[in-house]
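Next comes just one chain, in C-alpha cells: the form predicted alone.
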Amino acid sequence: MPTVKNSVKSDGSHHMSPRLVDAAQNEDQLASLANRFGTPFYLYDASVIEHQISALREVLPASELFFSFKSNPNPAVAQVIRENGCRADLTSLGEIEAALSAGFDLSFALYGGPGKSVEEFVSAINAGVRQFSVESENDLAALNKASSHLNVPVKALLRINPKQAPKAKLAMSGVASQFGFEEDYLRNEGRELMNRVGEMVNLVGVHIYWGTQIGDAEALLNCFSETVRIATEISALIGFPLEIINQGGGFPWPYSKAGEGPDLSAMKEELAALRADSSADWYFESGRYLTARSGTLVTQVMDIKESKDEKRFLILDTGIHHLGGMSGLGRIPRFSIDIEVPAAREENDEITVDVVGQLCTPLDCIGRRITIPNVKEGDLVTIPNTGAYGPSASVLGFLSRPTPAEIVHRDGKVIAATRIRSGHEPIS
C-alpha cells in the first residue's frame, strides 16, 4: 500500500510526497545493508517495478510492452520485469547479455539503434533476436547481409524521424537526428528502398521515438495519434504491410527527486478508440517509467565542510561517478535532488550545503545550495526515484573510485546483489 514519507526538496520545504516504501527502507535496515555491502548502493524494490508496470498497463490499450534495458541492464532487475510479461527492448550486445540473463525469449525483442554493424547484427540474430528498427539505408544493407549470411529470416521495422518535434525534455525525433529515416526521405525514395530489401528481411512495420520524458498525457496522445497516422500513410505510399506499429514511449517520470510522474489517465479512452481503428499490432516501450520510482541510492555522510564566504559543502560517498544522469553528455542533475535524512535529523536546525561527492575535481557536484536539517558525520542519506539512469548511465571508470553495490529486494528480503565490474582488462 503507499505509505507517506517526508522529504526535503531542492529548494529547502517540506513535503508530505507519496511513495512507495516498505519494511526494506526503514533505518534500521537500510544500516543493515550499508554494513553488510558497504555504501554507496542502490537499493531495488521488486514490488514498486511490479506496481509501475501494472500502472501503465493500465492506462495502454491492447498492446505488447517492451523494457528498454538502457534504463536499467541490471538482470534481477529485467528479471522482475520479464516475470510480468514484458519483452525485451536491446540496443548492445552487452544488453543481449543481460536480457539472457535475466531469462529473456530474444526471439520476441526488439533490437534497434543506429550505426549498426554487419557483425553486430550477425551476432544478435545468433543470440536469438529477429527483429529489428531499422535506421537508415546503410543500416538495413547491414542487415541483408547478416540475414543473407546466416541465412536466417528476419523481422524488419523502419525508423522514422518525422518532421514534427514533440513537447519533450529530449526531443529524439522532428529534429536533425542520427535515429531513424527522414520523413520526406520515405516519401521521395521510399518505393527505391523497398527494392533493396533483401529475401531474408521482411518489412513488416513501422517505428516511432519522439522523445524522452514527454510532458504529459495530452503531448503523449498527440505523439502516438501521429505516429498511427505517419505509419499508415508510409507503408500505403512505398508498399508494405502494416503489421506492427512501434509507438516508443518516452512516459515521464522525475529524476533524483521525490513525487510522481504526471497523471496519464486522461489519455486511456481516446488512445484505446484510436487502437480499435488500427489492424496492426502495437508495441510501446518503456524504461524509466517501469524502475526509476523502485530505485533509492542510499549514501552515507563523509564530512560537512565549511569554506569561505560561510559556505558549506555536504561530501557524500556518492557523486557524479554513480549519479551522473548521463553527465557525459551534460545531463549532470544539479540543483535538482532531493536529499532525505534520518528521522532523527528532521527537527534540527535547517543548512544549506553544495552536495558533492570525493572526486578530485569542483565539477563534482550533484546540488548546489540545498536546505536540508543538520546531519552528522556518518549518517545515512537517501536520494529518491534513482532506479533509472543511475550507475550505467554514469561515468563510473572516472577516478577508479568503487562502483557502488545494486540491490534488489522484495518486501525487505534481497533477491540479489551485484556490482558493475569496472578496471582495466587486459587484451591481446
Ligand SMILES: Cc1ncc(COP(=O)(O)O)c(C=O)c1O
Given for the second form:
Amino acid sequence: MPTVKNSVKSDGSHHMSPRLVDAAQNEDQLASLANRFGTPFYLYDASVIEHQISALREVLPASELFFSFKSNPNPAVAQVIRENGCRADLTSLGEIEAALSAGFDLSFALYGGPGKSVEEFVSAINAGVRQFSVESENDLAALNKASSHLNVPVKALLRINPKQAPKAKLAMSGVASQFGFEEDYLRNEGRELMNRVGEMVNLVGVHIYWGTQIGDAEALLNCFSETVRIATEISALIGFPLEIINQGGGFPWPYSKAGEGPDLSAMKEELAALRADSSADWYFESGRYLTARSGTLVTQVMDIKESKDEKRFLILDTGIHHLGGMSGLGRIPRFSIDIEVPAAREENDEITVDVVGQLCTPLDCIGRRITIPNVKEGDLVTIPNTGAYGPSASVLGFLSRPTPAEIVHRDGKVIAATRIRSGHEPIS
Ligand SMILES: Cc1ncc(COP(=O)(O)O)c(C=O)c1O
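Now that the form predicted alone has been shown, please provide the structure of the form predicted together with this ligand.
Every component of the complex follows; first up is the chain already shown.
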C-alpha cells in the first residue's frame, strides 16, 4: 500500500522498513489475491516472521525459544517458525494438531494452561508431549493420573503467580488469577505439595508468565530477574531441582496499529549477565513478537454512510468477528486500528469515520473517529500489524459470516491459503 515507503536496496533486497512492505503488498498483487481468494484476507509474510525471530534471538541469551501457538495457530505460519528452530508452546489439543501439521517434534514442546483434565493430559502425552506446566493442585493430580495410567514419565514446571504485578497491558501475574500457584502458598505449604508429585512426574522447573505487552526492555528485564529470584528461592525451599526456568515473555508489539515495538537491545547485556549466573536451562515464550508484524488484514470498503449529520461510518467487510475478538465485545479494553488507503486516494480530502463491519450490532466497531483520506466503495484498505491474535482470537462464529482467508507468502509467492472452518457439524 502506498502510504508506506518501500525501499529496495541496490542488490534488490528490501530494507526492513517499519512496515516491511514487499512485493506482495503492492496494490496489483493485493487486488489479484482479492480476486483469487475473496476479501477480507489476512496476508502473512514469512520473511517478516523470520526477521522477528532473529531480532528477538539477538537480544536473548542462550535459551530455547518457544512459539506460543495461541497468537497464531496457522500451520503454515507455524511451519516457518519451526524451520527457524523454535519449539512449540501449546495449550490445547487443537494447537497440538496445528503443531503436528506444522511438523513440530512434540517431545520438545511445552503444554500449559489452566483447567487441564486427565483426558487432555492423556491425549497430549499420547501425541508425544513430555513437558507440562502445572497450574494448581488439581492440575498436578490430573497429570499424576494421566502419566501413571500411561506409564510414561513426564517433566513438570511449577507455574507460579508472584506476589508483585508487572508493568504490562494485561497483567497475568501478581494479580488474583486462575494462572499458577500463589507464591505465598508455595512458601508456606510447598513442601507438602512435593509429597503429592506422582511417581511418573519429575518436577524440574518453574514457569512464570508476567503478562502480555510488557512495556519495554527495562520492565522485561525486571520480570526476568524477579523470575530467577523466585524460582531459585522456591525450588530450594520446597526441594526440587531447578533444571529449567521458563521465563515466559510478554515481548511487546503494536496491535493493529502502524509502528514497531520498543527497542529491546537495552536489556541484552544485563540479561546475559543474569543468564551467566544461572545454571538452569532457560526457556522463553513468544507469540505476538514473532507474528504480529508479519500480518496485514486486507479488507474491502463496502459502504460509507453518514448518520444524523453527526457521524460517518466506514463499513468494511471485516469486523470484530475477524479482529479484536473479545475486545470488540467490550470484555477487555477497546482497541483501535490504523488504516492504509490506496495511492490514488492519498491526496483526497480527509474524512473522519467510525470503522465498522457487517455484523448487526453496534459492538462491531474496530476504530472510532479515525481520520483517513476519502476512499470509495470497492477500495481495498489494509490494517497493519495484525499477524497475532487475529482470526483465532476473534468471535468468528458471531453472526455466522464467513471466516477470513489466511494467506502466507514469501516474496509475493503464495505458500499456503487456508481459512478456519466455520458452521455447525453434526455430532450425532
Ligand atoms: C502463558 C503464556 N505464554 C505465552 C503467551 C504469549 O504471549 P505473547 O503473544 O504476548 O508473546 C501467553 C499469552 O497470553 C501466555 O498466557
